[in-house]
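In the block that follows, a single chain appears as structure tokens, in the form predicted alone.
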Amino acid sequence: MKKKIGFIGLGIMGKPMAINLIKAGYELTVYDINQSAVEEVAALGASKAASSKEVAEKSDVIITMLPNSPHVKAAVLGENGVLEGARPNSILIDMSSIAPLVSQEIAAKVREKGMEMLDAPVSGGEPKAIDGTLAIMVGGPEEVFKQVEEILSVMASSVTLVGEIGSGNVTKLANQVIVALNIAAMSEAMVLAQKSGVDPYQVYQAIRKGLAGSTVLDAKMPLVVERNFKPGFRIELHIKDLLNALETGHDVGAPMPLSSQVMEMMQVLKADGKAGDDHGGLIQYYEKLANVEVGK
């Protein structure tokens, strides 16, 4: 018998997700604060909860997918919240991308009351979320993955766990800072191209084969000369991750200067009121100094 499923966060990633576990056939009651999110995935099929405390009482395994660490605390350990309404031995999988530290306190907390937790961020962004081909990164103990394993597989083509709780995101940090690393250096050799007076898209046609192609490389470039930089996944958010990881960096002594420059680069396109702008949308950044618009 599959388990039944609570899901707790129905934003660009999360409302993917859930939707892609009804189709599989799960039993799925759904939370968030944005009521119209949560009409759409119970059109499909999904009971509605009016606390995270409902979908913990309905739920075998309870899914959060949140912005980040705060929201996190709040709809676990706080008013309402996913430990109020807890059954024994249920399961917590936070796929959010949160603080790695977070992880672990709150997963303390939620051993206390009988449960279990995974952090289990994923990588992929809207579109791999809608397919169902993320990669999840997973921590904790093996014995609760084997459990829901299947679970995180209708999510994703990738799902690995790296280790004990906590682990998950510090693999999602890992993860985002070659992301935001490799969007950088495509914007700068770009609007270099461009400048050069050189077709920056046949710059990427030629190179995308080689030492320099990158998964990153084929997702954004595209969408760069098409000035397209609706979000799927917002440069706020890449921010909050890159602050997580410099604190993280900070905290077990390993030095990120790269990361902290690309950290006030997003922060300038912030200010600029870019930060609803996908992250790809970096590039802006280097086309305000070169006074120059990369595309076709």
Ligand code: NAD
Given for the second form:
Amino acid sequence: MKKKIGFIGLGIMGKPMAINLIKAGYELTVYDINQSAVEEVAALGASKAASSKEVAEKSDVIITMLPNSPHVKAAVLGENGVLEGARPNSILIDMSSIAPLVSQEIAAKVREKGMEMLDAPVSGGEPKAIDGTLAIMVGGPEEVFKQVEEILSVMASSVTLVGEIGSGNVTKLANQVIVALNIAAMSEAMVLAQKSGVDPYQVYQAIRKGLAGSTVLDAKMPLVVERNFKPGFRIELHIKDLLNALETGHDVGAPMPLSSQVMEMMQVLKADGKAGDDHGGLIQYYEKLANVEVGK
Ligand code: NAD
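Could I have the structure of this protein in the form predicted together with the named molecule, to go alongside the form predicted alone above?
Whole complex next, starting from this chain.
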């Protein structure tokens, strides 16, 4: 028999992920503090719950897809939260990108209640959430992972168990550091080209198949030259991830000089009212420094 799934957090990512589980034939109970998101997913066949507690009461597996650590703590450990309604032996899969140490902290409390937990953040963004082709990086015990691998596979084209609880989020932070630094490198280089009087798009075409080529360059350069900074992945969410990366780096004794610089560049854009831009909009920081605009 298919496991009953609870889904908490029906935002840009959570909504299409929940819809894919419904399409795959799973029985879903859903909750979000935003009632209109609940109504939308309920119209497609999910049952509505009035709290995270009620979701847990009705589910074998509870998935959370929330913005950051405090939201996951509130939904799981808070009043009317998952722990208050959890069935013994149920499994919490937190798919939000949060601080790895918080995943470990929540997992310890969850286990005291006889539940299990995996941290399973995703990479891929809204289009891949819609297509069910996310990359999921998982931390937690292998025997728990095996019980829910089939469910995770509905939402993803790759599901990788990386290690113990918290490892999923460490992997996601590594991913976010690499992406942020790539965008900054691209921005610095393309402003140099523009200022030197060489068409940045031609520079991109000339170098994309060489060592400097990257998925980031291919994804962001066409948008930059069209001046399209519609998200995608918002700068404010990337600030959140870099703050979590820096905090983790400080905790474990891994200094992160480049990440801290790029985080401050993003803070400049936030102060300039651009927190809602796509993270490819980081180039606007360099453009302001050099008083130039990269374009076709
Ligand atoms: P979002 O802000 O669109 O959605 C979050 C949802 O959580 C909202 O609907 C909000 O109402 C709900 N919520 C907040 N607190 C709640 C609570 N206590 N109880 C119930 N519901 C609550 O965010 P998103 O873009 O869907 O991102 C979710 C997570 O996925 C984040 O950690 C983000 O970093 C990560 N992520 C996002 C992307 C992306 O491209 N958007 C890509 C990969 C990973």
